[in-house]
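Only one chain comes next, encoded as structure tokens, the form predicted alone.
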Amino acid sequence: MRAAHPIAYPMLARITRPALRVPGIGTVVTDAALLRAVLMDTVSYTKTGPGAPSELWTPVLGPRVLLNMEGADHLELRRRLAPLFTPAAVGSLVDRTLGGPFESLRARLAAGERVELVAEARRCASAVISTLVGLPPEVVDDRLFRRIATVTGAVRLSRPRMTPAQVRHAREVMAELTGHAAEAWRRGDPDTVPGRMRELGLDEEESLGAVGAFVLTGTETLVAYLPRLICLLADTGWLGRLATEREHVDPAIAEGLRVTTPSPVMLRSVVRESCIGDVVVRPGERVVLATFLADRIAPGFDPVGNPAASLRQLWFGAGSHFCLGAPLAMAQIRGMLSAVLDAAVEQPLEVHSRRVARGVLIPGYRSVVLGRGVGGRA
């Protein structure tokens, strides 16, 4: 979190208050109660107004991409797409995608090899969203993902928008999958975002904004969770023991979520006078959701106790804006891990080297080796 955000990081996790107006932010919530309440109160918050998401990205995806929407429209895009998320297609969907990698992955750590985590993530969840919104597998790559990170990473927190320049950088590499993204359109693929959205009668650009979306969502908080989690598991014990006691991996999984919170502010814009805890908040007021604060519930990680339960996934937002991908990010994550438990069934796994990424919008790793442990067969 320090090396992603090295001003906005320590000067929140300052906030000892369950409510805090900061001059220049907004209100900054870190109660998870509170934050809750503000993210089921749709009347009160939105997430279209000033400060809140939509400046961001509407001048970069469009007014329609369920990142930047309220209302009946929202909804009725939400409830048009979740069939391609339920626990059955997104399990197929893995399956079919990732089967031969995580098996790939799981032989090469029993066999000794050390393996680049934070590329293999990388890959797999660029695999996974590449067939979910219809674009070749070759096209979300190494090279667009950099500059997909270039796009989030220039988001800060004490400026709601974009300047001209950013918005500019961020169309052209939008625009990079504009052709692939509009053949899937066209062709009106039920099994595709861009397909479901033409069901529904948007138009090609608007599902053009929507596939840029699912993109910036569905690769970088994934890539940035799943190397984070084995260095937990490793820093705490956990990754031998969790491979033999898997009655524990859900938890740990939920552990990994609280404490790590891969999207760790949400945003939303005040639109009529109300309160969080004894702030005073009015229309046109930026609230600052600090869900990583509201998480820390309980100190260090903890698969048996789970105090993560008590928090409902809240990492993953709550109300109508739950996140959509929530099941294929969970299929993702337990496909992977899966892979890495059973290689150390085989094998004692040690994280061997890891950077941190610098300058992101999601904090993680740059680089994460996992391989051999002490005590392994050569």
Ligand code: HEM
The other form holds:
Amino acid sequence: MRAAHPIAYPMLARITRPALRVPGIGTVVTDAALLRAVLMDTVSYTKTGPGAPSELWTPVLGPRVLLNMEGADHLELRRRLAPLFTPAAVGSLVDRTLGGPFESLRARLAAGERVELVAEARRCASAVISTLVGLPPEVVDDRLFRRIATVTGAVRLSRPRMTPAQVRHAREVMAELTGHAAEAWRRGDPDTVPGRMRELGLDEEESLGAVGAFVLTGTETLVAYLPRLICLLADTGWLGRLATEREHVDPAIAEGLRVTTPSPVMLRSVVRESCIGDVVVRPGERVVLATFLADRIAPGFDPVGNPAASLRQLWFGAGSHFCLGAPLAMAQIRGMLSAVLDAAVEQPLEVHSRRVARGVLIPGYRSVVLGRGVGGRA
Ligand code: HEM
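Form predicted together with the ligand, following the form predicted alone:
Below is the whole assembly, all chains and molecules, this chain first.
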């Protein structure tokens, strides 16, 4: 967190009050119950007003990309896209696209090979998201990831909008997806996001924005989380233990999400005067929901006590904007973790090196190398 946000993170982490007005930033909410109450109150708070995500993303992605919509249109678009995210649909998508790569990851680790997990996570997230949005997999490559990071990495809490130059740059990056996404829209395949949007009567332009939004929301969070989870397990001695005690896998994933909170902050704009704790907020003001602080309900990482359970997946949001991709994210996390744990049964594993990522929006590692641990087979 500190490497990604050297100024904002220490500043927010010092806040001990449940809600506090911070000049130049907005009202910062750090308490889980208050944070959830804001997310559930769509009459008083919106994602489309001043200081909210729409100010950041609408100039780049257009006005209809879920994360900058409210009301009936938002609900209808979610309803149309929902069949793509049922447990059966995401299970089949992940099996089709990642069955082979997960088996190869297991085999390489079991054979004693060292594997760089950030690149691995990137390849997996890219394969899944490309299929979901109807792009050829080679389009969402490492170069595009780096280009996307130059867009998201420029986002700072203190800057609610991008500068005109940043918007131009972001649109250029998104334009790299345009030709392929337009093709997916024209094909109208109902197994893809553009196909579903076309069925809904949305035009090509709107559909292209949504493709950009899915690539943005569905890749960086996961690519940041997967290596962090493995490091967390290795650091706490859980990597070896989980390999033989699989009943703790789901709580370990939840605890990992609680402790790391890959999407650390959510933003809302106030539409109606209301109170957050003892802070009165007025229309047009910004609310900064510091999920990474709200998730700190217990110290450390504890898959047995599983304090995460009481948070009801707050790390994926709550209410009408609850992460649409959560089932897909969970399927990918379970798949990659299983591959690592299956290898750990055959070969003790350890993290050999790691480097944090700097200047990024979603805190994570730039590189994590996992390989044979002490006592492993030569
Ligand atoms: C560990 C991984 C992930 C985390 C922690 C995460 C977190 C979140 C959070 C907190 C929100 C709500 C934001 C708000 O209310 O302001 C959200 C929304 C969203 N996420 Fe995720 N996400 C993850 C992975 C994914 C994936 C893999 C996809 C796509 C395939 C995805 C697609 C979306 C979309 C489309 C929205 C907007 C939903 C709406 O506004 O109606 N996310 N995500």
